[in-house]
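Heads up, the chain below is alone and in the form predicted on its own; it's given as C-alpha cells.
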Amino acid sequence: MATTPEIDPEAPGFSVMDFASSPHAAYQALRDRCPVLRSQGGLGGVTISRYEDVLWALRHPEYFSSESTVAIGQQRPLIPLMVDPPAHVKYRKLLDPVFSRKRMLALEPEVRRLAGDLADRFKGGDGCDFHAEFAEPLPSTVFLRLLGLPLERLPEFVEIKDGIIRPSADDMAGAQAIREASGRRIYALFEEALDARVADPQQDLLSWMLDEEVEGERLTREQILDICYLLLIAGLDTVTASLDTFAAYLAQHPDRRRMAVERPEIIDGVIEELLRTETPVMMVPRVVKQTVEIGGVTLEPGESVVLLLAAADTDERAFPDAGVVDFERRPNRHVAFGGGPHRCLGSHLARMELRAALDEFHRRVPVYSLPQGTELSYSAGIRQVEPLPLLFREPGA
C-alpha cells in the first residue's frame, strides 16, 4: 500500500472522511507522515492512526474519555457508550450476559433461517440490490425481534436511524436539527413500547430491562431509554454496513469470493480479515481527560480526539503484509470492534449474524459480481454501500 503522493494529511481541510470509498492510501499517509495529527480542518481536533497508539488510547479511558464525545440527538449520555469506568462497569455487568457468545450462538439457527428466506428470493434471478434486499433487512429484523418491536415498522426505524447517522443536510446546523428531530422520535418510540410492556409484559429485551436491577436498584425509565437509543442506532446500522463492505469486496475480487464460497470452514477467518481490511466503523471519538503524551505529541484536557480504527487495522507495524487480504491470518487482533472497557457490546451478535448471513447467501448465490462500470458510493464514518447492485454471474460473463 504505497502512499499516494497527492494525499497530504497536513493540508488545510484534509479529512479522511472524504476517502471512505477508497481509504487505504489516506490511512497510510496519516500513519507514515503524521500519526498524531492536530488539525483545525477536516474532522478537527486530533486524529490518531497507528495501531499501537489507538489500542493504548482505547484501553485507557482515564486519559481518553467516552463521555460527552458526540451529539447525535440524545438528551443524556447513551448507556454504556458514553459512560466511563467505574460507572461503566455496572452497566456492562448487566448487559454483557444478554449479548454473550453463548446466547448469541443459541440464536444462530433462527438467524440462519431468516437469512435463508431472504436469499431464497434470489433463486432464478439475475441479480439484486444486496444492500436493500439483504444487508439491511436481515440484521434489522433480528434486532427488532430481540427488542420485541413490530417488524412492520422497520422502514420507520431505518428512517429514524439514518436521520441520526446520515442526516440529509448540506450544513452542520441542518444536520444537527435533523438528528435532534430523529432523537425525539426515538424517545417517543421507546416510551410507547415501554408503556405497552408495563401493561402487558413479553418475553423480550424491553420487558427484561423493566425488571432488572443495577447494584440493587431497578433501572430508571431514563436509563432504559438511554440504553435503547444506543441499541437502535447500533443494531440497525453496523452489521448492515459490514455486510455491504464484505459483499462489495468479494464481488470485486472473484478469487477471494470463490475461496469464501468453496471453503465454508474458513468463514470465521473471512469475517475477521474483512473486518480488519474493510473496517466498517472507521473511527470512534474520545475527549482528553488529563494531560497525556502519545506518539510523541502532548494532548491537553478537553481536546477532541478521533481514534482511527480503520487505519490502525491496516498498520504494517502491527500486521505483517497488512495490505494482503489473508483469510487464514492468525492471529488477527484487529480493533474493528474497538477495545478496552468500551469494546463493542454487540460483537458476538455481529459475528454470529455475519457468519449466518454469508453462509446462507453463498449457499444460494455462489457467483456474483458488480455490473460493468459500477461506481460504488460508501458513506463516511460507518461505511454503508447504497445501492449495492450485484449480478449473479462471473465478471464479464
Second form
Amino acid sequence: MATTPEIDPEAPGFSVMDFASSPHAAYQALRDRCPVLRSQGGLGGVTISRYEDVLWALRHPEYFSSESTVAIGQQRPLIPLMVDPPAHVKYRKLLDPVFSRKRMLALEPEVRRLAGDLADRFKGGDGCDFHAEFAEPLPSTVFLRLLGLPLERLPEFVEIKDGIIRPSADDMAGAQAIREASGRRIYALFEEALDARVADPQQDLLSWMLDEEVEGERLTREQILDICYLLLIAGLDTVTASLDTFAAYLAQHPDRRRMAVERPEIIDGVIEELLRTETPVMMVPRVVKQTVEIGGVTLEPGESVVLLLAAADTDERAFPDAGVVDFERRPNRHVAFGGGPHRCLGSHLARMELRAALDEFHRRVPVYSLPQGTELSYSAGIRQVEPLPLLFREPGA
Ligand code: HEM
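Right, the form predicted on its own is done, so what does the form predicted together with protoporphyrin IX containing FE look like?
In what comes next, the whole complex appears, and the chain from above leads the way.
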C-alpha cells in the first residue's frame, strides 16, 4: 500500500468518496499527510483517519455526538443511532439481549437453509450476478423473517432502503426529496405492520417491541417506528455490501479463495480479515459537542466530523503488515462495526449471516472469478458492488 503521489487530500474538492472502488492509497495519503483534515470541498467538515484517533472519538460521545448528524428521510432521531448517552444506554439495554450472540446462533440453521436455497440455483450454471442473485436477497429475507414481515413484500423493502441510501437523482435537492418520500413509505409500512400486531400478536420482533418496557414504561409507537426505521437501514445494506466486497476480493485473488474454500474451519478469520481490509461501512458521522484537541488539531462545537473507519482499519500504526490480507491475523481489533457505545447492535447477526452465506455458497460454487476486463463499481459510503458478475471457473480459463 504505497502512497500514490497524485492523491492530494488537501487539494480543493478532494473526497474519499471518489475512491470507493480502490480506496487504500487514498486512506494512506490521509493518514500520513493530514490525519485530521479540515476541508471545504468533498465531504466538508473534518475527516479523521488514524486508528488511535478514530477509536478515541468513537469512545468519547461527550465530545463527538451522534445527534443531528445526517438527514436520511427520518422525521425524528433514529433510535439508538442518533441518541447520545445517557439516554442511549436504556435503548441498548433493551435491544442488546434480542440481538445477542446466543440468539443469533440459534437462527443459523434457518439462515443456512435460505443461503443454500439461493446458491442451489447456481449449480450446473456458468455464472451469476452475485449482488442481485445472492448478496441482496439473503439479508433482506433474513430481516423480513426476523421482524415477521411478509416475504412477498421483499422488492418493496429493497426499493425503499435503496431510496434512502443511494437515491438516484442528479442533485442534492432531488436526492433529499427521494429520501424523504422513501422515509414516509417506511413509516407507513411499519405503522401498518404494527396495527396488524396489535390486532393479532405474533411471536416476532414487532410484537415483542409492543410489549416491552424501558425503565418501567412501554415503548411508544414513535419509538418503535424509530427503531424499525434504523434496523431496516442498518441491517440490509451492510450485509449485502460485505458479501459483495468479500466475493469481489476472493474472485480476484484465487489463492485466497482456495484457502477460504478448502479450509472452512478458518471461515471466521476470513470474515474478520475481510471486514478489516474491505470495511464495507467506510465511515460514520459525528458532530463536535465541546472543544476538543485530537491529533494535534483543535475542533470547535458544531463542526461536522467523519470518522473514517476504513482508513483506521488499514493503519500500519495499529496493524502489523496492515496491507497484507491474513486470514489468521490475531489479534484483529478492527473497527468495521464501529466502537464505543454505538458499536453495531447487529454484529452477531451480521457475522452469523456472513458465515452461513459464504459457507453455503462455497459448498456449491468452489471456483469463481470475474469475467475478463470487468471493472467493478463500488458505491461510496456503504460499499456495494453492483453488478457483480461472477464466472464459475478459474481466472482466464
Ligand atoms: C457486516 C455488516 C454490518 C456492518 C459492517 C455494520 C456496521 C455498523 C457500524 C460501523 C455501526 C456504528 C455506527 C456509528 O457509530 O455511528 C453500526 C451500528 C449499528 N448497526 Fe450495524 N453493521 C452491520 C450489520 C448490522 C445488522 C445486520 C444490523 C441489524 C440488526 C445492524 C444494526 C445496527 C444498529 C441498530 C446500529 C446502531 C447502534 C447504536 O447506535 O447503538 N447492523 N453498524
